[in-house]
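Okay, so here's just one chain, in structure tokens, the form predicted on its own.
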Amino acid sequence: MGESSSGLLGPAEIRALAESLGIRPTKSLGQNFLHDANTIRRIVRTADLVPGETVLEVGPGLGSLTLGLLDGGAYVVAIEIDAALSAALPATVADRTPDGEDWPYRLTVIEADALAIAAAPLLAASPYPPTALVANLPYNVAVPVVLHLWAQLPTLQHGLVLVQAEVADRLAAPPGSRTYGVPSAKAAWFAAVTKAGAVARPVFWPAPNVDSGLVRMVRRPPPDAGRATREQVFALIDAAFAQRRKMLRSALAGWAGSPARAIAVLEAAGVDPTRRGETLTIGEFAAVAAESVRDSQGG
């Protein structure tokens, strides 16, 4: 598909822009650039954005999705780790914006590692705090990026991320399913997570050798963890899945300090010690962590 009337980037424009910038997509940064205008419009539509909403975009690359988000009326705060791409994005938007439009003034680009960035620069980047995360995420860092940003930014209320299909399955998996694991449980702390459709390989350049999928997240209150912190709940989740085939009474023996204490904490939290980690909801993980802290603090 070629260039659209709204200035979105097609395959020819993507390649020409990359060549002009001396950019060659790298596997190390997980760079697979979207070049299909219909897919861009679908992502923006599926994201359910309100006009004027501030969107946090990670890895804007050459600007395909950025242009689509701006076209939909959003303010965009884009985090890009690649210096050349970060520097070029405002010019790309300006070049493809009709005269008189305010798109360039609704875009803020931050050159940074999304895995390390704190809330302060993101909140200071726009007059309105980001309320949505919409991104085509590099496959190799998708899960840690999602968890980091949702933890850093309580202003995020919803999101739509494009990730490897396997990652989409893991993020949205319910307890008891084959793909339920650490990403599923931790993501559930922040939001209700569901899959929102598949995305074909040919809409990317270069085309990845794996399938892709969209994941929708809608923030909800975290479960009651008593005096346990989120970090303590997440440490419990890590321990439970480190030996996922073992019963919790064994898998959590090291975490609890002994098999006997693991059994006592689990039973006090109302969780059968013979269950396995992949059957627990995030609420049950929170309850176990809460009971562990209560027990260690003497009630």
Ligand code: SAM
Second form
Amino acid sequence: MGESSSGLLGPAEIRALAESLGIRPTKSLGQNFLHDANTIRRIVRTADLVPGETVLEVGPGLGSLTLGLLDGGAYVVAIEIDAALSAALPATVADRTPDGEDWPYRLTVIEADALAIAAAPLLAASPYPPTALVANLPYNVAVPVVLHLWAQLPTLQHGLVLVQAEVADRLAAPPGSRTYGVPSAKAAWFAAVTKAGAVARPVFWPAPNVDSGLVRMVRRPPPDAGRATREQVFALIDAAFAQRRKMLRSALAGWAGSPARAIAVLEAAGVDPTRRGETLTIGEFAAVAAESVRDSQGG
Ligand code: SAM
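Now the other one: the form predicted in complex with ligand SAM, given that the block above is the form predicted on its own.
What follows is the whole complex; the chain from before opens it.
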């Protein structure tokens, strides 16, 4: 651990900065700040950024990761919900910019809720649209934030996010595994998702009482859902996992309108109605939703 020569924030700097700003980390906003330069460098390195790439960072907080991203050559669009943190970040970055570097010019801070923000302000914020999502996410809203931003921003091509270890497992789980569920299936709509290493508790201030892990996402084309929208596929996923222990023919009876229609739609989509939702790939969910829409629209 420790302070970096390139202006990254170590334990002493994080505490001093928080104190000078009158910031007390709050649990409700998932405020666990990184104070370990090695971890920050590791995240930036693992993010596989191209120099000059625009990164979307959710929750820059006191700026630990933001400084690492700027040091790595990225343009950064940072969305922070906490007004005090959002207001303080440009000065923190200006203060720590090495001579001759253009960090302040490459940073745009937006005070907003990442769960609700639309694409327009994010696209307008930098010369080039964000192509990477890199963040130490607020753990309590990590999954909805990831799904919202990947849905809003088709420009995102890849990402690396730090989340609770259990959430990392769920996001990256393959069909048929114990942890495969709604987050895994929905994230798979947008991207190939893999785990990218564990992160120890002491690198955060305050240290969280859960383990943490990195998750990598690489965009891929969505599966063929015919005339079904992504929202319709996602509603099917929600229905299938609402009763995950049941066979799909009963779990989807309400969604389909009747048990008989659930069986007919599943069979027409090539999915055995006795399977459980937890075994379906995102491609199979898309095929079932496509068949349901085709059937209800009369072919
Ligand atoms: N990136 C900093 C770091 O690594 O030290 C802080 C990460 S901390 C885990 C999460 C940050 O997200 C906090 O700064 C918090 O205020 C912010 N945050 C929480 N909920 C948010 C939301 N809905 N939209 C945007 N930012 C949010």
